[in-house]
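What follows is a single chain, given as structure tokens, in the form predicted alone.
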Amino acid sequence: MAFDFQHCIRCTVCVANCPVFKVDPAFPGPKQSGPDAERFRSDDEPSIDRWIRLCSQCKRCEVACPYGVNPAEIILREQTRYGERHFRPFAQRLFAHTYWVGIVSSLFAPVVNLLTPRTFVKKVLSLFGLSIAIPFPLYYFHTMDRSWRWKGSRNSRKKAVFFYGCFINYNRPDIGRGVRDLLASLGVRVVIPRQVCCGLPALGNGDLETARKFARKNARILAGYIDKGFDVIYTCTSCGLSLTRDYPGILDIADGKKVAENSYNLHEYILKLMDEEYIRPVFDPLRRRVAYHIPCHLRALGIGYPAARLFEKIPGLEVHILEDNCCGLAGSYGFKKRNEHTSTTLGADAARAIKAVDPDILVTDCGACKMQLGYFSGISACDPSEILKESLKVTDPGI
């Protein structure tokens, strides 16, 4: 078994690569809280490792481990066990249900966007355990689930289901619509079915039951499309990890393996279309200096940096890949008051590396990275798909 803690030795490579361990002395690191502690845990006794909650699930320990042990998986299982057997604070319960928060907030987007920056509102939220170190994201009424459900020719040989995720749906639907249009321009028939949260926020906040509920619904919908010849496309790297790792793994969902085997990162999929000679793209020049921050979960996916490979084809684009730093926000992790110091310290460190490049624009695949690093660096943050959409031209898509 790849995650067998018995394979762990004394190399501590995972500890050296853990961003939380570097800034939070209360966290003993992925080795001690993962495989080392696992040797003494028992399902018959309650979980008492309170510091288990300090892990941000960035997965850097997983990427670093040379022996195939996955400390992050071991820690995540213990986090869910701890969540089941202990009182979960308001902030943890709230962020486990970001899907429902998004639904309500998008319905009343103008009011929510007006109130959340107000000092008295932030003070109230702080009392409930939320961090107010960075601004809360804006919400939009015209979400992805209120957009067109399909785009592209019905005669296209390539068909794809777009799994957009909560951040794009509620906070950046403009990116989602851009992705939909980009795929359609590549000769792909794009369908956007009804979908719910991938389940990762619930899983990361100790609510295994809710995570499984979301995952079962998504897997049932996606598997139906896969059986009809559709591929599954995601842009959020965290959603991608959930679809490809957690569904067949810790959540153990029926059809989870089928979903995992047929899911592709957007840029990985574009490269696949090019390799198959389905499209012959032409890239217009873009004279820009780009700082490309690599999200931790993109590294954990193990697919390389497909957007960077596409950037190499754009004349005039100067790309600086920054992969050494975690943004620190880690989804809802950095929005909890107890993690505020860790999150802001890591965010400021990553922002310094970005500013050292002196870029025209910051690019990153992850919504949390966009929020955190855009704020700390003061540089406009965009999605890789926005760069591609501006440059990429397609000749003779294989319809």
Contents of the next structure:
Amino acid sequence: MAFDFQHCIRCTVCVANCPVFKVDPAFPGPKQSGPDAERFRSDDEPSIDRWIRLCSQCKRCEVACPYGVNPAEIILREQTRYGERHFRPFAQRLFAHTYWVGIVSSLFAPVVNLLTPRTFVKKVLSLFGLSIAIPFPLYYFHTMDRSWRWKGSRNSRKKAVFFYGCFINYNRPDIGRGVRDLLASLGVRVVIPRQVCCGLPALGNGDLETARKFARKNARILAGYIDKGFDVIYTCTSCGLSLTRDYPGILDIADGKKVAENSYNLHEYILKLMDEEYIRPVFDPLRRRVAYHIPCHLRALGIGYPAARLFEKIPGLEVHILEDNCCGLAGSYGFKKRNEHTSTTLGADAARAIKAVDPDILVTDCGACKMQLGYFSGISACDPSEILKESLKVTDPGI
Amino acid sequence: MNATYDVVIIGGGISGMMAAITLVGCGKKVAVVSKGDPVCCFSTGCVDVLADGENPLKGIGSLPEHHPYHLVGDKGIAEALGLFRGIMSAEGIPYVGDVHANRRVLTSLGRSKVTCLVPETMDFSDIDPHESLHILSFHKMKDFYPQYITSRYAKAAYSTFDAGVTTTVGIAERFEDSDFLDTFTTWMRGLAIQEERIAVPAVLGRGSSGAVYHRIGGECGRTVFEIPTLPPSMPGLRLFGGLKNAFLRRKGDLYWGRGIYSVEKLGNQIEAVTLTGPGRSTRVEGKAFILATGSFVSGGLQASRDAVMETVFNLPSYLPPGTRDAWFQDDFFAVGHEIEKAGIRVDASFRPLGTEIENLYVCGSILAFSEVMKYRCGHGMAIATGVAAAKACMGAYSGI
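Starting from the form predicted alone, produce the coordinates for the form predicted in complex with its partner chain.
Below is the entire complex, every chain and molecule, led by the chain shown above.
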């Protein structure tokens, strides 16, 4: 693993795929900051590359690399090493703990939602290094962890725990409850256990220890359910990538492998149930033109585009797959002032591609993509599960 | 996850994508499995068919008897190239040229390269040494030195524009911004260029290269062309992007970025390939499979001291006779090398020889005797054999 960089033949295909490199000249690109620089790094020497933080961890380089080098992971290791030795600015510390931000903000949701759009508040946050280019997301008091925690018959042959992730929990719990009801309507017993942040925000902000703490806790909970015959379902593609890849990988969690092998993307899971002939859903027609923006981390998961395969089964739905653009926000990356230019340029780019399709609706799996592209395209973004719910006539959740 | 397809294509390069598009065009359910971006991304984007002679299709008759082109025939090649042009036009990256005539393209080293079909942005690239040429270069641009060209062309001059960025990818990205394009054209008009033609390194945008190219041509009232650069090469990336998006638009499924395959066989049939990764593996089931993993550089073939291995199915591969010493050439720059003949031998319907597997087809540069460097037939052969293998597969599996 650690010697992956030696397989690099310097073909630069990763560079051509790097969204940050395209718009920020300060970032030397995945080849130089990954495999090239890695030759000169040693655990005995301090990390000194300031620009290492400019990588947004979109993983496009890894998808592109035909030689099995993982530039983003090499960079990620260095980012955490850099984080250990150097002062981490306020914004980075804040976003490493989006989980706690979420807990507090959702508790005082009405106040927080009232304050964040205010010019004065924005100016203060801006002083602390936060970008105010796009609006902050709204918080909800009625989060997933305050919602009904199970659904579906106890006797179902299929049992699943839903790993909802912070964005759904605090900012779009309606999607989360929709997923719960969708799965239950497909005959799956859904349980929503206690869970914490997947750890990705902490990892991406150079805080390996916090990420490990979160991951250990989740892995313990999820592994317990897996032992009882449950599958793990995620909808957030970044949480998914973290569960399947970082838990057994860079975070090196005891039950990481078990969690990774038993975690499914929601749509992948529905396809699996259909393949096994556990369900035979009847999709009602929806006459719409859909722009489906593929999140970078869905590409990186290597599972194809399962939601698109389900969309094909909905009569009348015209789907345009857009996979060439990163939305630029990359979780908390774009909310940092330093990255504002990168994030907004890429966001406007991706929105242009969406508008060129002239869609009725914009669909994307990832929370950050939804925020960013909804803002830049002016078309409100919805989750693939919402389309499925509508086509399958799953009623709105009460609680 | 289990996914069942009519045809599963392994390798997302030109050949694999052309096979995939041909098959989805006929209503088949197709998946492309690719472990990364293909080598065509590093290419000039030009489609070489056969570099010797004026008419590439005529030259095919004189190729050695085992060359894969003979399996397609000149009619088939012309048809496949026509299909390719149709696909690329629809994606907004039209190709110009005549399949019966080779043409020359100016390279960033100031030399010409012989090719056949070129992106429209290189349409006027066939320049005579006595013609006057003005190169619009960029300040401190990496790996592009207009002096290479001006030193060879008596009537060539150049100017440099400060784009604020110095890399191919960075400059191309800036051309996607209409304000930047305005600034650039204003600067260009200010130069009051007298030369007959204007050349720009191939950085005129990513997806919207056509619009940028026509805008610049319109503004200066002269013929403009792009000069292909060293990798990252925008025309190569546009070529791949065009084929990939054409495939997705036709409802093909794409599985990205997983390199380790395991193969399931039942009797003489391949049933599925499994893409393993860090988490749970993804199993892709198919009724037929097409192998388009390319040759050594793409990892389709791997060489050891005394053998050449095919990396996915471990198919028997052809190795030129004689020891390595016998292949040795004194001239480093000599055209052609014995190792180029290595690869998979196939029958008339692109099925690999020497194996009991029945539902497998092979296309692209992994084919034995293709000698892509020697005959300079890379993209042309990839397109022709990709389409032909897809048709052969469809012929045998009309029921699927």
